[in-house]
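As a starting point, one isolated chain is supplied in C-alpha cells, in the form predicted on its own.
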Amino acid sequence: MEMEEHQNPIMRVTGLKKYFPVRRGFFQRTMGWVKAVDNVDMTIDTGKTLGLVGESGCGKSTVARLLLRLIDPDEGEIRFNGQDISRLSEKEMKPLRKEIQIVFQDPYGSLNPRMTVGQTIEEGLRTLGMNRDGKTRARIAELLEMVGLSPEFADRYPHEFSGGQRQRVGIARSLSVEPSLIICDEPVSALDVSIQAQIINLLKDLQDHLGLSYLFISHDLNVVGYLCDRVAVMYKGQIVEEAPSTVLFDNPRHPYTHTLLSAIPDPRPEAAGLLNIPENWEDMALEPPEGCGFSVICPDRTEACRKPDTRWVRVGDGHYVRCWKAN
C-alpha cells in the first residue's frame, strides 16, 4: 500500500538504500553487506517536524548523511522542494547546501577550537555574499541573540562556553545561511537534562518564528513526543511504523514500537528476559532473516512473518505499520 499524499512536503524520500560491505582477511574480500538503510520511505512536511527514532545502530545517522548528500545512496530518490537531488554532483549540490543544514550531536567536536564564535558564524554569512564588516557584525549579533546568547560572545572561543551554550552556537551557525530544512542529529543527547529542555524549546521557538522544517533524530522518546508532529520508527535499516506523534504514543501497533515505548529499566527480576534474543543476534546484521527483521525476537511471530515482502498497512488516519498482524 502506498502512503497517502502529503499536502506540502519539503522533502520526500522513496526507496532509499545504502549497503556497506564487510571485508575480511588479508585481501579484504567482501564477505557480506550491512543493510544500513534498506528501502526507506519518509516525508518531511514544510514547517513541521518529523521524528526519527530507534535504537543505536539502526541507521538513523546514515539516513541523515544520505539526505545531506555527504554519502551517495545505492538506490532510491531524495526530492527536495520537488527536485531530485539523489544523483546530483558535488558542484550541483553546492547551491543547495545552504538550504539543508545540520545540528550535530557533539556541540564541542562540531566547532573549530581555533575560531571564535563570530568567525564560525561568519563562514556561513560569506556564502550569502555578506562581506561588509558592519553588516556582517550586526547579523552575527542578531543570530546570537536569536539563540539566546549575548552579542559580546562573538569574540570568545568554544572552550569558554558550556555544552548548552556551544549547542546554541551550533544552531546559530546553521541559521546563518537561512536554511529551510535543518536535520537535528541527536542534538541534546550530550547535554544535561536541565539544559536539554532549553535547547528543545529554542528549536520549537525558532520553528514558529522562521517557519523551519526539522528532521529530528533521537532515541529519547519523551523529547520526540514533545517536539515532533509525526514520528517514524526505524529498526535495522527500515521504517516499521509511522504516525502522528500523539497517535503513535497512544496506540503503537508494531511490536518493536511497543518494545521501544516499554524500554524503561525495571528493577524486578521477573521483568528480565521478556524477549528471547538468540546468541547469534549480532551476526544477523550480515545475514538478516527473510521478511520482518524483528520476527527473530518478536514474541508474536508466526510463519507468516517470514514472507519476503513486508508491505505498509494503514491502520488509521495517517498511521502506517509494516506488520501484517496490524490488520
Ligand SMILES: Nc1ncnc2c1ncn2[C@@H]1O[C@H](COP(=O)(O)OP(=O)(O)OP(=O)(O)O)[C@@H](O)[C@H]1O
Second form
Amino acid sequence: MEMEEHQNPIMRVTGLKKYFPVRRGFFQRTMGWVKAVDNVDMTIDTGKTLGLVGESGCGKSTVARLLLRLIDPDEGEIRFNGQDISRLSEKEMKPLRKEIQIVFQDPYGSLNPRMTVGQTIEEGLRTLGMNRDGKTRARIAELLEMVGLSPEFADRYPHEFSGGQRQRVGIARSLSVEPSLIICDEPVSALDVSIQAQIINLLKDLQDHLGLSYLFISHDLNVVGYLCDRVAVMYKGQIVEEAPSTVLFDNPRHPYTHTLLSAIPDPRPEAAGLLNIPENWEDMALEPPEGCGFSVICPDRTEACRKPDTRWVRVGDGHYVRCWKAN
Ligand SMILES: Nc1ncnc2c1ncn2[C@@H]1O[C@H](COP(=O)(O)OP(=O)(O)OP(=O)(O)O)[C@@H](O)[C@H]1O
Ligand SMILES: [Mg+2]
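Follow the form predicted on its own with the form predicted in complex with this ligand, if you could.
Now the complete complex, all chains and molecules, led by this one.
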C-alpha cells in the first residue's frame, strides 16, 4: 500500500509474513499454521509514533520481533532509513542494532536481578561497543536523570524499585545506545493507571527532546489515542485499518475497529457482545478462510469478503481500511 502522507519514513514494512507451525500429539506433527503476521504493511514516520493495537494473540509482538530482526520473516520487506534489512545477516545487522531498541511490558523480567541498574545500562553500552571513552559513569547518571530517576539509583538493584521506576530503568537502558527508533511492546500494560500516565508523558517528552520515532504496541486504545500520531489496528495477523489517531476514534470504518472501540477495556470481539462466534472459532484460527480474517464473525460479511486479496480502500485523508464494504 503506497500512502502519500508518509514524507519521511524511518521504517517501512511491506508484505511482511511470519507463520508458525502448530504441532500436536506424540510425534509433534504439524497440524496447521498460525498466520501470526500475514501480509502486513506499515510505515513509521521519523519523529512520530505509530500505534499498533489489537487483542491478545493477534500478532503484535511477532511484528515487534520481526522489525528488531530477532526472528526472520518468511516473506516481505523491512526498510530502515531506506535500506532493506529483512535479509541481513547477524553481522550485517550489528551496526543497526543500536538504532532500533525495544522497551518491554515487564521490566522486571527483562532486568537482571543480580545486576545494579548502573551495571545493566553499562552492559548495554558494552555490547554495542559504546563504553570506550571512560565516561560511562557520567553517561549512566545522565541517562537516569533523563528518565526522571536520581543518579544515585545506579547502585541499586531492580527489586528496590517500584514498577514505574523499573520501567524508567528499562527506558534508560534502551536510550543508552542512542537509538532512533524504539519499539514499545505494551510498555505500560503492567502498571497502575496513574503510573501509566507518567510513563506515557515521559515517552512523549523524550520524543520531543531526542526526535525519537516509536512503534507503540498496546491492547488499550485509550493509551494509544493520547500518545500516537497514527494508529494501525491488527486482527489475526493482518492490519485492517490505519488512520490518524483522532480520525480512527471519531470515524472508525472497519467492523473490527468498531468492536474494539465498543469493547474498551476488553478488546476481544466476544466482549463486545455484538457478534455470533461460531463454535469452531478457535480451530478456525489454524485454517483461517481466504480473504478477510474477520469475515468469519463479521456481521456485514458477504461472499466477496472471501476473495483471496482483500484490498486497501482509502476512505479519507490518510485513512485506509482493508474492507471493501468501507467504500
Ligand atoms: N515462537 C512461536 N511459535 C509458535 N507460535 C507462536 C510463536 N510466537 C507467537 N506465536 C503465535 O502467534 C500468534 C501471535 O502471537 P503474538 O505474541 O505476536 O501476539 P500478541 O498480539 O503480541 O499477543 P499479546 O497481546 O498477548 O501479547 C499467537 O497465536 C501465538 O500463539
Ligand atoms: Mg505481545
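Numbering follows the first chain given and starts at 1. Here, rigid core means the biggest group of C-alpha atoms that superpose within 1.5 Å across both forms. Treat the numbers as computed from the prediction; the structure is a model and nothing was measured.
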For Gly25, the CA shift between the two forms after fitting the core, in Å, is 3.2
